[in-house]
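Form predicted on its own, single chain, as structure tokens, below.
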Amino acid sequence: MDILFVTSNLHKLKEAQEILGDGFNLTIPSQMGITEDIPEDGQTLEQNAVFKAGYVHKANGMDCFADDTGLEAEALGGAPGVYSARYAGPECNSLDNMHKLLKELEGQKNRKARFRCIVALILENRTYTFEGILNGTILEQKTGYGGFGYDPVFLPDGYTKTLAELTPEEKNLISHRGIAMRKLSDFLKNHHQK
């Protein structure tokens, strides 16, 4: 099945393709000539995911899906949340975001956090959403070199390795994005069989 994944993040594209498997051929907007930045100014992950998918669907009419992911730290009232990608400011990178998070959590005993991913699918002009959650703890320092984003400081519940220390296959099995993408995959396979 050909489907458009609304992202410019090649890490996400690679993860999504690995999770969805061979039955899906993913393309991204830049391969379709859509190169403008898609605004992400929703107040929730759901709003951002639905808006991104809708924006591209309106432009070309193709079935597509988009995701938005946030890290929610309990002690910070759910921050950085919807602002996870730009937590340290609009020109920041993953390292800046991680450093800000660790600084904000300095001295905090409660380091519980969760990653939450919302995937919004537009299929035959109808919108569906799927959620994946991964609970864990924020470490006091980075460990591991794999993954991306906050992975080096996130220790999933029940694990002794951060997301950055897991193999891509191990990460995809338990990750928030993996959970949401598998829900998407199951839905598409069931829909396709009808």
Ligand code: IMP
Given for the second form:
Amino acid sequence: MDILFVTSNLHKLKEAQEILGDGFNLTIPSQMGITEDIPEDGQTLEQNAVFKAGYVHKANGMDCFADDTGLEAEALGGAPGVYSARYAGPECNSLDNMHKLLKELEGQKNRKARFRCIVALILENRTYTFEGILNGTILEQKTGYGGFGYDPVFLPDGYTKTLAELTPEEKNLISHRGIAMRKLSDFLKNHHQK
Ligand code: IMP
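Moving on from the form predicted on its own, please list the structure of the form predicted in complex with ligand IMP.
Complete assembly follows, chain above in first position.
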């Protein structure tokens, strides 16, 4: 099945392709000459995911899906949440974001956090959303070199390795994106059997 994944993040593309498997052939907007930045200024992950998918669907009429992910720390009232990508400021990178998170949690005993991923699908002019959650804790320092974003500081519940120390297969099996995208995959497979 050919489907457009609205992202410019090649880490996400790789994870999504591995999660969805050979039955899905993913294309991203830049491969079709769409290179403009799609705004992500919604108040919730759901709004951002639906907006991104809707933006590209309006432009070219194609069925597509988009994801938006946030890291929610309990002691910070769910921050950085929807602001995870620009937590340390508009020009910041993942390293800056992680350092800001570690600073905000300095001295905090409650280090519980979760990744929440929302996938929005636009299929035959209808919108569907799928959610994946991964619970864990934020370590006091970065550990591991794999993955991307906040992976080096996130220890999933029941694990002794951070997401950045797991293999891609191990991460995909438990991750927020893995859970949400397997829901998407089941939905698409059922839909196409009808
Ligand atoms: P977005 O979904 O691209 O807006 O991602 C929001 C922020 O969360 C960015 O800083 C990403 O690097 C980070 N992020 C998204 N997915 C993951 C993940 O699977 N692991 C770690 N960080 C992630």
